[in-house]
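First, one chain by itself in structure tokens, the form predicted on its own.
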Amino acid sequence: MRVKKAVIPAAGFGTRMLPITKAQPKEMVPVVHKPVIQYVVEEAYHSGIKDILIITGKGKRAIEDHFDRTDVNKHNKYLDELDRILNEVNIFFVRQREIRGLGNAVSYAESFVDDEPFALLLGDTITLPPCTKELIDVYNKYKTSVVAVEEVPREKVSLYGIVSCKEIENRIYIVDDLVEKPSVEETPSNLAILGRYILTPEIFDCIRETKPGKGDEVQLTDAMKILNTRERIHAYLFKGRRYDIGNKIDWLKANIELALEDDEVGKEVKEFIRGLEFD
């Protein structure tokens, strides 16, 4: 079956971005011309997906408002581009009634997904070029769940979900195990899950069987460990750029790098940076 649906969890509190996110969703934090969530929706669209479910929660109404048709009578190329995409996609919303982890958030997508494979894109992460398109190519070849990974410094593995795996061809691996935030001494590798997945609908049974952990949260990584005992999971090593806009350093890096590449503001930003004096 083709991957025709995307699920975007966007219900988290955004505590790492406080006080920026005190009164606005972290997914609405701007990166140059657009909020983060728009980059994510555009990634799904440019990956050939037209049906998108965004999982929101308390205080996230601005996300729904952003994807209404534009009610501004002034020409703006960025709004025009968004409206063009909105004419071609169907965006649905559901609210996670309480924040109980990523696995619990994904469970709200079961009726939307039905019995089809689907793309899962974290709503606070930008990937360039679109990682989801590359994952779909891997899924089309192997017809299994696929998780995108990236190489991280070994001293930072405790910040991520890590995969234990063996390479079967260039940048494609068979997953042996998934470990949530291991210590440097115990980590099986330095390949970290980066927030992009293709999942089969069997994941929902696995989520139901996953026991809540710290904070009574149901972790997707734990559910995928169960899934991995029932069907094969592949990992794909993404070589593009990934920005985790859930933390301030990556948010600043994304704004600087994407602004430098932008046709409208890039020249002035470069001149400004050249004029700065550094110690």
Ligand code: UTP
Second form
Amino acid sequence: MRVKKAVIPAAGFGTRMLPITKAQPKEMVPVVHKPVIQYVVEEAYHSGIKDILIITGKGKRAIEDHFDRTDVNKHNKYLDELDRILNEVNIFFVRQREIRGLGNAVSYAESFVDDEPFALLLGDTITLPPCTKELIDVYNKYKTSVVAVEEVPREKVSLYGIVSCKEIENRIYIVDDLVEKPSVEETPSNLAILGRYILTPEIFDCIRETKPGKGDEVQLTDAMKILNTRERIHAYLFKGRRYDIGNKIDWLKANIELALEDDEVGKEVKEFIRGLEFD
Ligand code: UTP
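Return one more block: the form predicted together with uridine 5'-triphosphate (UTP), after the form predicted on its own shown previously.
What follows is the whole complex; the chain from before opens it.
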């Protein structure tokens, strides 16, 4: 079966980005010309996906407004690009009734996904080039769930879900286990889950069986741990760039790097940065 659907969770609090996220969703925070979630929708589209479900929640209405058709008098090239995509995709919305973790957010996608494998893209994370496209290639070869990972410095493992795995071919691994935020002493590896997945629909039963942890939150990593006891999961080492916009430093780096590469503003930003004096 082909991967034809994408799910984008975007209901989380965005506590780490406060006060920026006090009155606006973190997925609407701008990176150069566009809000983060537009990059994520574009990634799904450029990965060949036409049906997209965005999971929203309290205070997230701006996300739905963003994907409405634009007023004809207000066009520019970025809006035109978005409208072109909107003509070709179907975007659906569902509200996570209470914010109870990523696993709980994903459970709201069950009837949309039906009985098909689907791509899961965190709504606050940008990957360049589109990681989802690469994950779909791995899925097409192995027909299992696939989780994208990246190498992180060992002292930072406790910020991530970590996988322990065996390499079977260049950058592709069989997952032995998954651990949410391990300590530096106990971590099985430095391969961190980066926010892009292909999941089989069996994940929904596993989410139902997952016990909530801290703050009554249901962790997706814990549900995947159960999934891994029932069917094989592969990990894929992504070598591109990933920005977690829920973290202020990553958000600033994304703005600087993408602005420097941009056709419209790049030259001026480069000159500006060159002219700055550093200690
Ligand atoms: P995070 O793990 O960054 O959590 O979510 P958060 O609550 O949004 O942010 P902080 O920790 O308070 O700063 C990763 C992605 O999963 C979504 C978020 O919107 C984000 O896109 N998410 C998270 C949900 O949709 N629902 C949840 O219950 C939790």
